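Only one chain comes next, encoded as structure tokens, the form predicted on its own.
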Amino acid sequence: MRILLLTHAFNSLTQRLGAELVRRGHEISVEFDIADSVTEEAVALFRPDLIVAPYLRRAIPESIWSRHVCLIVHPGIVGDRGPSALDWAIQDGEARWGVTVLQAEAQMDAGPVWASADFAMRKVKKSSTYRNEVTQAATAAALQAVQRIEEGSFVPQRPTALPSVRGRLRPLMRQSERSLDWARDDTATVLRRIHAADGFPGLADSLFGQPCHLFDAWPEATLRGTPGAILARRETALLRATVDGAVWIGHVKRAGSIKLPTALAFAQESQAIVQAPLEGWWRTALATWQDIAYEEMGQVGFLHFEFYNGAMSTVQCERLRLALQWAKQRPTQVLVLMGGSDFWSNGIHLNVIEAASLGQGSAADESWNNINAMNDLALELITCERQMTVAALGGNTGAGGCFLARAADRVWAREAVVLNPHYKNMGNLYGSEYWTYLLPRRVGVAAAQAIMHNRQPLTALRALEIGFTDACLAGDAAAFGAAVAQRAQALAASPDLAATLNAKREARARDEATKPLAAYREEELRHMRRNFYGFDPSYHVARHHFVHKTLASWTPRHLARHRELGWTIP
């Protein structure tokens, strides 16, 4: 079929949707939701046979629903209606929860159902809950619904008609339902409420008296103090102290500015907190905020680094570059990097380089040190001798994150990821991370040059496919990781691994005969000062408008397929 993907952004859920329609055959094109005449010309451009909706935050109008059949996804349970249903479910505590896709009519969230899916909660950041099970279900439940309207046999019921509906109608959470009492809040409250705002909107509080929003909440078993006192810094993240423990705050945005790392955006003050600093990279047994962990099971190293959003900033890159070091020279056979739980890397601190333009420093600086920092921990995964490395992907990985993982030997990637291999999206980033070196030799040069052309999302099925990456592991997080320790394990005790680390010596040294590494890193370079010093500001512009979440005022065209010439309106 053809079908039309009606969505306020190209989120996560979005592009993990579309991959899987296309690979099932469908004609797929992306229409960003951006006024009614906006869409309503995309319709006629298009001519769907089927409109699908993972992401919106309006009603789709009337002169589009009552002509085609438009399905909603609805990340809530059948019967759940309103804008907040996560952010209810979560800060309700509710065990299990759901996806639904229903038909758009008049009255939102309230159509015929054409298929559901559930799914157990987990104690997390609704971004994660978001990102992991809210878009599986999503993808599937859509899948589903699409499958149906194509046989034709299935007819919908409104989710009054069905049996055991728990769902209701529930307005937006206003910020007043969100809001903390420090002096009376435990720590199982402060967390439940700060996750049910993460991501958007945020949870609105105050810090050294600032009113700001709060990000990224992690507890603390140990440390202890004054309820809603500051206790400690450690890194990024400051630790504020519950009626029966503490918790640390991640990121926060202070009024008029923009997400920032805690510490960052309260500089100043976080000057005069205590350090809390944890002694080395070994994976405390006991809850904490800890953004870089080492473990190790046998002959198997194992680094986590859990970087909020994917984004590494230079303080993180050089930091992760140590633990790196750090790591190689253990004892161990085989050194696997397993990223974050939500993302593995997403390269370049974009937010982090945009404060520096707010302030007296320059965010072309910034942008340099960064990508410099981000190639010297690309270079010292490249230059691994002692050890096999393993990527394994247990969340989705874009733009310098993808070539990052790359630098490995080998990169596992849970089926439920999707990549975004390419930098153009971002001003016409040309991108470095060793990339014209690491992605040819991979997938050939002609693929090369048209994975960084399209700028379209891989599954993790079809990155394997075409070579970028060496397995596909199916399951949930749990189970991708038991799968990784598995693998990773068995590889350590090879009978060929001697042979093998010895191959990929060699290889090094011929590819380094052949043109140098440095030689990569300078003409990836040379492109990337044009884009930070340049006289083309696109950058800097399209780095401006992601920051600063500016709403869509039209639809790329590499996703817009009815919008490239040749498309006429009947």
Given for the second form:
Amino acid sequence: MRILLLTHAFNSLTQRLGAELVRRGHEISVEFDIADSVTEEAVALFRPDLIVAPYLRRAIPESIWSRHVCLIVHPGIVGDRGPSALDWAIQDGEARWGVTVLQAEAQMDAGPVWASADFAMRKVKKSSTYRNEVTQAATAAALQAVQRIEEGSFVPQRPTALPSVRGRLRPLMRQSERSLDWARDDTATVLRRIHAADGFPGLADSLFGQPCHLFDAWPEATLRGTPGAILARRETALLRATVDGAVWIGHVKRAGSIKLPTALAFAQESQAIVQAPLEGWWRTALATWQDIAYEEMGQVGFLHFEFYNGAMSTVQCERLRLALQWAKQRPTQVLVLMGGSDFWSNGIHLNVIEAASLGQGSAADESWNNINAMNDLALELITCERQMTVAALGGNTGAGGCFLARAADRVWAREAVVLNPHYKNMGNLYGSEYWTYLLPRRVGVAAAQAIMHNRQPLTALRALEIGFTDACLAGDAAAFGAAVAQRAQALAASPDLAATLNAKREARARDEATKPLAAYREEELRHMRRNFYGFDPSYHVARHHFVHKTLASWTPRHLARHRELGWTIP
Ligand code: COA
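Please could you give me the other form, the form predicted together with coenzyme A, since above is the form predicted on its own?
Starting with the chain above, the whole complex follows.
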């Protein structure tokens, strides 16, 4: 079928669904929901058999739903309606939740149900539930709905006609319904409420007497204090006491500013807060905030880096490089880089870079420092001689993060993840992280150029097919973790390991003799210097729009295929 994806943004769910539909032989084009007239034009140009809306924030106009079947993906159980579906589910402590695919009609979220899927809720932030359980259920349900439409015999029923419907209409959740009382609320309540608002809109509160929205909350098992007091600082996070414990706040958005690591957003105020550093890199036994954590199982080391949104600032890259350097000295045979639970890495930290330009600093300088720190980290990985290295992608990864992963000897990805191994979307950024060395030798020069030029997301399966990755493992995050551990143990125990390590060292020496890594880096950075300091401000403009979440005013041409030359309004 010819399917138009009508969406607020090309987010990871839209990317995944689009890729799965293409894999099933459908013809896909994408239009952002910008204005009714623009959507009408897109429909006239593409003449779709079906419109699927994976992520919408407004209603579809009657001029469209009255003439075309439009499937809406709603992140709620059957019968649930309203714009804060997941927020309510998390805040109310629902044990199970779901996704419903229904047909657009005049009344929002009330049309006939074409498919639904449900899942067990984890006690995690909303964005994590969205990127994992919701995306998985939405993809399954949307594919089933599309198949039912293709087959033609299924008769969808309105929720009101279905038996034992639990969902109901609930309004937009207001900040007054999210609010915290630090003098009364326990840790579980604080976590649940901040999680329900993470990553958008955040929970409106205040720190140091200044209004701000809170994100990225983590429990603390040992440190205690007067409820509401700020007790400690660790790297980028601050610890605030609850009635029965304390909660680390990793990120905040101050009024009129952008979302930033807490200790950076309140840089001056944080200076006076006592530090509570962790000793070394070993994973702590008790709950606390630990962004870099190492653990070992026999001959295998696992390095976790739980960086919010997968964004890696200069300091985070430098700390991770030190941790990697240390892990390389451990008596292990295999070293697995696990990334974080939602993202593996999304490259340089665009918000921290933007923040440099908000103060006295320079976004160009901070970009330069950040990309050099990423490169140092990638170099540390490429030059690992004693262990086989593995990048285990349990979460999505994009831009420089993909090439940092490719710097490992093996890349194993979870089946549900989406990779975006390209940079151009960020204002024509050329990219570094040694991609000019790492990519062509995996996929060939022509394919490398096509990946960079086409800027399309890759599913884990597609990434394996084209040779970008080395394995695609099924299952949820827990099953993936277990499978990675098992494969890594098998690799460490392999009788061929010594020979494989020898071959790797020889290949690296040969490559170095042909063209040193320093030369690749220098060439890439020559382009990057132009991106950061040159006359064309595209990267700075794109970054500004990205971090300030400027609403799109058109759909990029590489997504809106119906707007390519040659398509005309009939
Ligand atoms: N720096 C700072 N924040 C980043 C980031 C980065 N490099 N990459 C993603 N984020 C943030 C987003 O702003 C968003 O923040 P929010 O929670 O406040 O809304 C969050 O991470 C999730 O991103 P989103 O775009 O919603 O996730 P996605 O899974 O739909 O898409 C990407 C993933 C990678 C395609 C997309 O985030 C992207 O293009 N990121 C920029 C990558 C980049 O250009 N890096 C710099 C060059 S190395």
